[in-house]
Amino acid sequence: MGAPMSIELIVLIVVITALVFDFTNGFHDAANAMATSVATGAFKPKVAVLLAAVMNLVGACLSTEVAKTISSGMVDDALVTPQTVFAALVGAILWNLLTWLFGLPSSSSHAIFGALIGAVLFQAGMAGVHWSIVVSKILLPALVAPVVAGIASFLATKISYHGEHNAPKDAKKRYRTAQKVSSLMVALAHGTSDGQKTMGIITLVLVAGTMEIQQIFPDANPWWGQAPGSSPHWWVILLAGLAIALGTYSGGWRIMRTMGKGMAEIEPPQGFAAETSAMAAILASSHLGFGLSTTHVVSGAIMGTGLARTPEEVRWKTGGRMLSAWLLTLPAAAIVGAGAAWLAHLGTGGFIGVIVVLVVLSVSIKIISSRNHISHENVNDSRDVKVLAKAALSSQTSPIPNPFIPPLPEKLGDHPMANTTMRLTQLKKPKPKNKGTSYPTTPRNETPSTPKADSRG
């Protein structure tokens, strides 16, 4: 199917695709750090995502333990080809875009893990996956971490509201200030966890490309070459950090609406409790090299704080949709990854075909999302994320003004026509039918008096 592509070109395309995935990871997970702060008013939306982007970049440069787990721990890098990694990235990107469209805070981490497992299974079979690592560092943390974060957030919320009985009136203002610190720390923790995942993917493709070249030219040592088990290059760390930071700055407002408003109404004390609990869980898991889903952790913390204050207001329907997306992420991404791997290994035509599919589906999802556009201006206007149905007009949307009627002010009594006998919807008084007849005027809020009987009989 055409002349074979050079290994160097394939590696370059895969690295660029990995950075695209990192960008989608950033806007998909921006809500993890800032949804509660935006919902409570601690940060304005645009300021929130800017600061989160900076902290994600810093966090991505602090550690490489998670990157090592992905590049050499989860799969056998000796059995992986650049085409396999490319297929995994395509599967993860498409799943991220699809769940973003529906406003579902699914796991970008599990998307790339599932897609990579599916692609490797197609390429190398069961021997290509280190199942013990998958269970111990991916599946078990996925089950345990949200529960731990939820319990910690529940207890922290109870303590916060117990102390608030004797707290000054400006306690919520102080919690908003504390949220500014805690949300930034969550963004930092997110960078140390999710920022490293793309580093691991790029490192994996560099190792696979180097080994493939050395099979043909044993003494070859390309400048980008990498040995199995080694840490990411400095330029890989920098590019991955920048890509996730740019993605975070783009906002991901659809998912931010779901996490900030869709699960429970959050007050400043709750936001602070949820953020500190999530931050502790994410930082601990990153230190241990767990491929943890920050989305799962933050969602668990939000549900925990909602149960602690107003359990009757927790929106279990939204939680059920999220749980369904969590359960589907690994197998669905694995299926897409395996299908992309099959197509990518058909030769140059198949590889280009995967690129075309990725571009066409990505553009289609973007066009569909524009039907119900969500941005920093309307992220808090509703609880729901609409896809095909037309969204209702926001309460903040002004109607088209009538040039003949003065606009209604916030207080109706201030309207220039409020103290007249004319109704606000009328343009002028009706003309009397007879010249000598006039319409009685009735003061506002008074009932008309009963006419007196004619004494002339």
Second form
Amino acid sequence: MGAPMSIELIVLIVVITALVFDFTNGFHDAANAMATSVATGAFKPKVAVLLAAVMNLVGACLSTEVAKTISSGMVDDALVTPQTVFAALVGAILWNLLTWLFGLPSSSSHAIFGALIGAVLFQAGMAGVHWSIVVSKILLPALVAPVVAGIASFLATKISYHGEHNAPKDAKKRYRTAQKVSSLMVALAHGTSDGQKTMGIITLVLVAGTMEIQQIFPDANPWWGQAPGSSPHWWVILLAGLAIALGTYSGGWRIMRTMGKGMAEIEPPQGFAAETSAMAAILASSHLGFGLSTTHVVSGAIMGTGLARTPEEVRWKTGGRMLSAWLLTLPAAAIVGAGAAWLAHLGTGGFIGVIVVLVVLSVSIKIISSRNHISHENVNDSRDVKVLAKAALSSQTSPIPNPFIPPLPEKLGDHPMANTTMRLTQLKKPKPKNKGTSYPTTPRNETPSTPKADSRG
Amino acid sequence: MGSVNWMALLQVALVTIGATVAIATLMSAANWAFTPVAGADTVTGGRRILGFVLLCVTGLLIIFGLYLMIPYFRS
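Show the form predicted in complex with its partner chain, please, the one above being the form predicted on its own.
Everything in the complex follows now, all chains and molecules, and the chain you saw is the first one.
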């Protein structure tokens, strides 16, 4: 079994793990606020994540209402020990990394809830979990959130385009400006909610650790000690805020690509509609007692706006993969959480084993991701996030028709010169794509006869 | 303890859809106001003023959203 670890060491490990989770939360959810803005060119990619990081930090520091319980009543709180929290964090981190690898937006909140459920299931079996709360506070909102946001975004897009297929150039410019505001607000909202979640986790661990020490040494008062019900330490607020901000700044470009390009082609009015719908859903739900996942809300809104303007170009396959990830989040995180809990309860050796497994898997995921590296420089260059297959070179194959290379007229195909022309066309490199350029969308029944100019206002 | 608050859920849905549609309508109307009429090169003074008013109303709604979001204003 191994010798028991000191309480201080356990608390330290859990706090560090919580900050790591906060970091993964940051880059995993960076796309929620900024994906559409990056896709339409409202913000340059690096500027987008910098601003989102600042807003996340501000939001995290603004909120003083730390979560009373990280479980929201889903599990018996008496079972939530530092070891349980540690196992839950490990499960959530690994699920976040895995979905990031595949570029799949999924809820970090659901990941930690699922991992927590798994850890408690290992400790206390089915009796430790309040399944009715799981249904009413997690599953049902998870189903409702994307649908509601999608409907709102759909209607808003229809209104914005009022019958037109493409927005006029000057209108796009105004909507880009509006998008900047709406995306910053989503980033701020994300900071206030997700930032304080990790603060709550750390605070609860400090409280639990203090109580455990005081059971042995009643007069003990460690410097990090915390009484039940007290406000978080200033350094907890700062560290949690910095962790989520740094994670946001690192970009999460794989998920950014999926949300910005992988589901539907987005123009500025659509981006504004999607972000506004997400904002309204997040604010309404938080004030009326429902916690909706930002990821689910924004993803649903993007699908809704894509359906409103270019329904034939919505990528249902990506939507299906995303839905699969959402459905798998709870059970998959629960399995990992249960496994981590089993190892952690073996003693010091088990704890170290969990850390080793976490580090090894994290590094492995990072190495695999480097096969198809996505960064701020190429985030808009494709719609797909490839994992194991080598990404095609953009000069040879392009998943998006290049509007700068006109197709040959049909009747020219048999002329001897056609072969020469075709070879020259294939050799001609496309112009480097500007970051965040929004491609003019051509309906399928039209063939572009002339190269279209950049539609950015 | 675990019963679903369907009324709250419905309220969330209605508020989300209503607020989004309202802001989109205001923004769309502002864009219409800033667009010159057919045959004209510039926007008339009246339409420009209307456009700014509509943008201001949109901005006020967004500021209201900030008010709802920042706990300091609600404590």
